[in-house]
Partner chain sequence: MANAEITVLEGGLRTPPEARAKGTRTAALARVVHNRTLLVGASITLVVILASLLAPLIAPYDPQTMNLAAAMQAPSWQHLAGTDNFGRDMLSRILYGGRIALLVAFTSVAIAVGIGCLLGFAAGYAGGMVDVIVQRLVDLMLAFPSLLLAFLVIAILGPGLVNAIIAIGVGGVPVYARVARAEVLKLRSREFVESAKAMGASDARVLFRHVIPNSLSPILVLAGLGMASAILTEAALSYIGLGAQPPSPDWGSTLSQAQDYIETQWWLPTFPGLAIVVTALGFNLLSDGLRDHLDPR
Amino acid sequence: MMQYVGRRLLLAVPTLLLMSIVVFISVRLVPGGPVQVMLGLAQTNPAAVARLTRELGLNLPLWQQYASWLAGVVRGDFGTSLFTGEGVATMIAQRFPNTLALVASSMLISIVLGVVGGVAAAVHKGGWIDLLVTFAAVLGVSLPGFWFGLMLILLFAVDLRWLPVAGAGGLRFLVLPAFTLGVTTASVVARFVRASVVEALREDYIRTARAKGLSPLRVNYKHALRNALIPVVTLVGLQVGGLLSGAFVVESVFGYAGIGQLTVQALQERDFPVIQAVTLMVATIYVLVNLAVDIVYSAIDPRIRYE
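Chain structure, single chain, in the form predicted on its own:
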């Protein structure tokens, strides 16, 4: 197992390196660089543009800028913000715990709602519970996240005044954005769980378990669900990337101080170091999550070995 993990981590290095190159070049192809944004109306002054470009190091060749940035990343230095002058690593460290709490809460909501709803729909296939879960799942996938978030704000924050409108700092600030982000993923998980459990319930070992007199709860959740979990775990692992990208929109809607809001602001200001650091961090998390998914496989099904 450790050899497998080591190989996967080594293979992740060229993937992350390629990702860093693509991001580094892409952000510089966007019209209107940081110099134009920072100077505003003064960008018509060639001397001012040349001076600021030189101060920011943007006059150097791309390969030299990239080599300097990559050398800093290897040392754990992601540079400084072009606008605030603050260290990028410090900015991310201040906001990442909020985003981590948001993504973890959203994932918990999506797993609980998705698994319970999917199993209930599969067990009552063709009944009103199945129709209700299927309708809710289709609705959850179809609704735009920003619109759903605004509706939750109007209902629970403006009309009922149960929860705060925006901000971060406690559980009450986390409820609405986490539910907004988790509903879409829960809808996808529910549909996938339903299909997997329906297939599992047709297997011979399920009929054997029922013939032994096991309770429906034990048959459905211990035997059928466990054997249907491998494709579901794959889906949940892939959804982590979707939750991280969805956090960018949700954090902006709720004014939630996370890396999503930081990235949106950095994109507007063309703050290259922040954009590059956040993108590389998200890519690293995605690689590690997929590795964790592979490891979880062996815990779910002991027949899976990686030696």
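Having seen the form predicted on its own, the form predicted together with its partner chain:
Chain only, nothing else included.
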């Protein structure tokens, strides 16, 4: 097991390094380069351009620029925002807990809704519960998260006045964004769980359990569900990427002060140090979560390690 974990960790290193190169290069590909964007496209004074290029170290060879940028990143130094002059690491650190709370709570909502719905649909395959869950799931994947958020605001904040329209702070501010993000992800989970449980219910050991005279409840929940839920672990890991990028848009709807809102603003202003830092951070989290999921999966199902 330790050998497997070690090998997987080692394999993640080149991916992370390649990702850092992509993020680093992407800013250099900007038409006119970052200096021109910082100075504004109207600014053509060669002296100003040359001075800023020197100040940012952009006159150095590319590999040297990358090495010093990466060294900073490893130390947690992502540079300063082009617009506020604030340290990017500080800006992210202030907002990250909010995003973490949002992603974690919406993941919980999506797992509960998705697993309950998916199992109910599979157990009653072909019945009206199945039809209802299947339709709700297709509807869920067709919902633009930001619009669903607007509709929830319209109902619960504007009409019923139960919850605040926007902002971040206590639990009250978290309910609507978490539900918005959770429901759209729950649809994906429900579809997957349904397929997985339907498959499990066809297995020989289920027939054996039924033949032994066990109650349908025991067969469905104890035997089928436990085996069907193993692949769901992987799916949930994959959803982290979707939840994180979904949070980018949903945070904008609710004026929720997380890294998503920060990124959208940075993209509009083309604040490159912020964009680079967030992209690298989210992609790294995504890779690490999937790595963790693989490791957990191999612990649950040892066959994986030998494939």
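The term rigid core refers to the maximal set of C-alpha atoms that superpose within 1.5 Å between the two forms. Positions refer to the first chain, counted from 1. Source: prediction; values computed, not measured.
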- [ ] Please say whether, between these two forms, the C-alpha of residue 265 moves by 2 Å or more once the core is aligned.
- [x] no
Open item on the list: Using the rigid core as the reference frame, would you say residue 24 shifts its C-alpha by 2 Å or more between these two forms?
Closed with: yes
Task: Post core alignment: residue 279 C-alpha displaced by 2 Å or more between these two forms - done: no
Open item on the list: Rigid core superposed: how many angstrom does the CA of residue 67 shift between these two forms?
Closed with: 3.9
